[in-house]
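Consider the single chain below, provided in structure tokens and representing the form predicted on its own.
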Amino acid sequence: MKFFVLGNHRELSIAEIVAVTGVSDFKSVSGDLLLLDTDMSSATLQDKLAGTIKVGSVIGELGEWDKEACADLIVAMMGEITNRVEFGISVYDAGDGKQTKELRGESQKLGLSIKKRLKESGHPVRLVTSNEKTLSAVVITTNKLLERGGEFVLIVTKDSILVGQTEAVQDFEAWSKRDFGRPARDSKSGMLPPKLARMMINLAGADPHTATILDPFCGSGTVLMEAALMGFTRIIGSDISPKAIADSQKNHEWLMKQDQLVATVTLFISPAQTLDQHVTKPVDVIVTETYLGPGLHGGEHPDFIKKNLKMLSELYRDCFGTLFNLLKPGGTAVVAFPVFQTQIGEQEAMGRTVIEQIGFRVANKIRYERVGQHVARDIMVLGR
């Protein structure tokens, strides 16, 4: 059984895991993580998933808390030791929050017990701890725990305590580099976070080796970059802005050099309403964040919001009529639409009724938002 430590956007992370694994029969979806059975390796899963922080395997189970029995199990999990050992312990809740809190207090004692046993066998040992409740991917990576000993997890359920070992963690450096290190960034026009772009592509459920993917509002090319990294070979991007297309090209070339990839991308300067003049064959997948309108700073007058919503709604109707016809029957579109947080409450720029009137079928709708943002996103998974 695998455990998945989820990112900040829980519902979206779970939907991504289901799309990638094809498994929706969860052993547990409570608390901090998800438990399910899959034959996919932890390394493969972590490489594919953007909304998951850690992946590992459950190795053992305790009916009740027994520090010495748990220490026995973890030492056995380490196998034959020949060099210096560095390890850490994290406790996660999967259904019993009270006992989870108690075990977090016991985890230090457990770590010291394991450290003592290992030192008695003649090995130099270091117990890695953190001020946070659990060890982060940064702590695990910078201390090279997966290579030198391991991170061991206690997963507290209503009925037992599962003992597992982390096998892969999110590559925070690579994600940060693609977000902040790419040569062409335009924060003024808004940028789709790379992790969200990857999650949206995964939600489409397409085979990258056979599918054609289109981003009709490509901006600086975040979706196109993630698609290339995922193995897509037929990638199309378009935008009404010549600068955006130039930025996409520059970022694509940078990515190809950085990751030693060979993938081509076809780019068009075009409004989405007339994109069918350039893209003449239907595509398998559309993944995009729509134009969000002018930037908001909070406190805008309701009349401004109303005018903005009217403009965007009309734009979306025109654009998605064209995009519906560009999508193959049976194809999938995953689209981020804006939701404005205003003085008069939430305001959607594109509701379920309107997108269904165009012809799309709404398979899923998931909210993505960050604390303090004036514009949230509704991620819609649309079928044709």
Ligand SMILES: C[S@@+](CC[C@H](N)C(=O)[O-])C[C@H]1O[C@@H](n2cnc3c(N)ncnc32)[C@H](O)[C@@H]1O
Second form
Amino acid sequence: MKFFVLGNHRELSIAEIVAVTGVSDFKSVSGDLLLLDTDMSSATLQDKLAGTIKVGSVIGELGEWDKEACADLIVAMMGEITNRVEFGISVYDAGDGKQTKELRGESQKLGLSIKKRLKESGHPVRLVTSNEKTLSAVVITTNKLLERGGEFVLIVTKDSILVGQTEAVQDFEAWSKRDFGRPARDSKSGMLPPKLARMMINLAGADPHTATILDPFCGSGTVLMEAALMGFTRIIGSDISPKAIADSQKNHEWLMKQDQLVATVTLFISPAQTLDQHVTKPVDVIVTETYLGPGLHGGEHPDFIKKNLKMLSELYRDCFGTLFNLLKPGGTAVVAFPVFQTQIGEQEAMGRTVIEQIGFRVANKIRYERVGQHVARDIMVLGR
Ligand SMILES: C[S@@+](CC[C@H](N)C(=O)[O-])C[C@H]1O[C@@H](n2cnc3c(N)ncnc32)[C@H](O)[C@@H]1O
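Other form of same protein, the form predicted in complex with the ligand, not the form predicted on its own:
Below is the entire complex, every chain and molecule, led by the chain shown above.
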């Protein structure tokens, strides 16, 4: 059985795991932890998933808390030791909050007991701890725990304590580099966080080797970059703005150099309303964040908000009419539509009824929001 430590956007992370593994009958999902059976390796899963922070395997189970038995199990999990050992322990809750609290207190004692055993058998050893409740991907990576000893995980369920070992953690440096280190950024129009772009592509469930993917509001090309990294070879981006297309090109070239990849991307300057003049063959997948309208600060007059919503709904109606016809029957569109937090309450720019009137079937709708932002996103998974 595998355990997944979920990122900040829990509902999206879970939907992404279901889309990537094809497994929806979890053993358990509670707090930020999900347990399920899959044959996929932890490294493959972590490499694909943007909404998961750690993946590992459950190795043992204790009916009740027994520090010494747990220490035995963890030392056995370490296998043959030749060098200095660095290890850490994290406790996760999967159903019994009270015992989890107790075990968090016990985990330090457990760590010291394991340390003592290893020292007695002549191995230099360091127990890595942190002020946070669990060890973060940053602590695990910077201390090279996965190579030097391991992160061991106690998962407290209602009936037992599962003992697991982390096998892969999110490559936070690579994600941050693509987010902040790419040459062309456009904070005025807005950019998708790369992790959200990746989750959206995963939700589309397409095979990168055969599918054509289109982002018709590509901006500086976040979706296009993630698609190239995921192995898509038929990638199309378009935008009404010549600057956006130049930025997408620049970012794509930068990514190819960074990751020593060879993937081409076809780019068009075009309004989405008339994109069928350039893209003549239907595509398998559309993944996009639509135009969000003018930047908002949250204190806008209600008349302005209403005018803005009217303008956006008309634009979306026109654009998504064209995009519906550009999507193959059976294809999937995953679209981030804005939801405005305003003085007159929450305002959706694209409702379920309108998108259904165009012809799409709404397979899923998940909210993505960050604290302090005036514009949230509704991620809609749409079938044709
Ligand atoms: C929110 S941005 C997309 C950002 C992109 N997801 C990224 O990560 O860089 C929306 C984009 O829609 C483009 N746009 C606005 N109206 C458009 C239209 N009618 N057709 C196509 N693109 C349009 C804007 O130029 C802008 O680049």
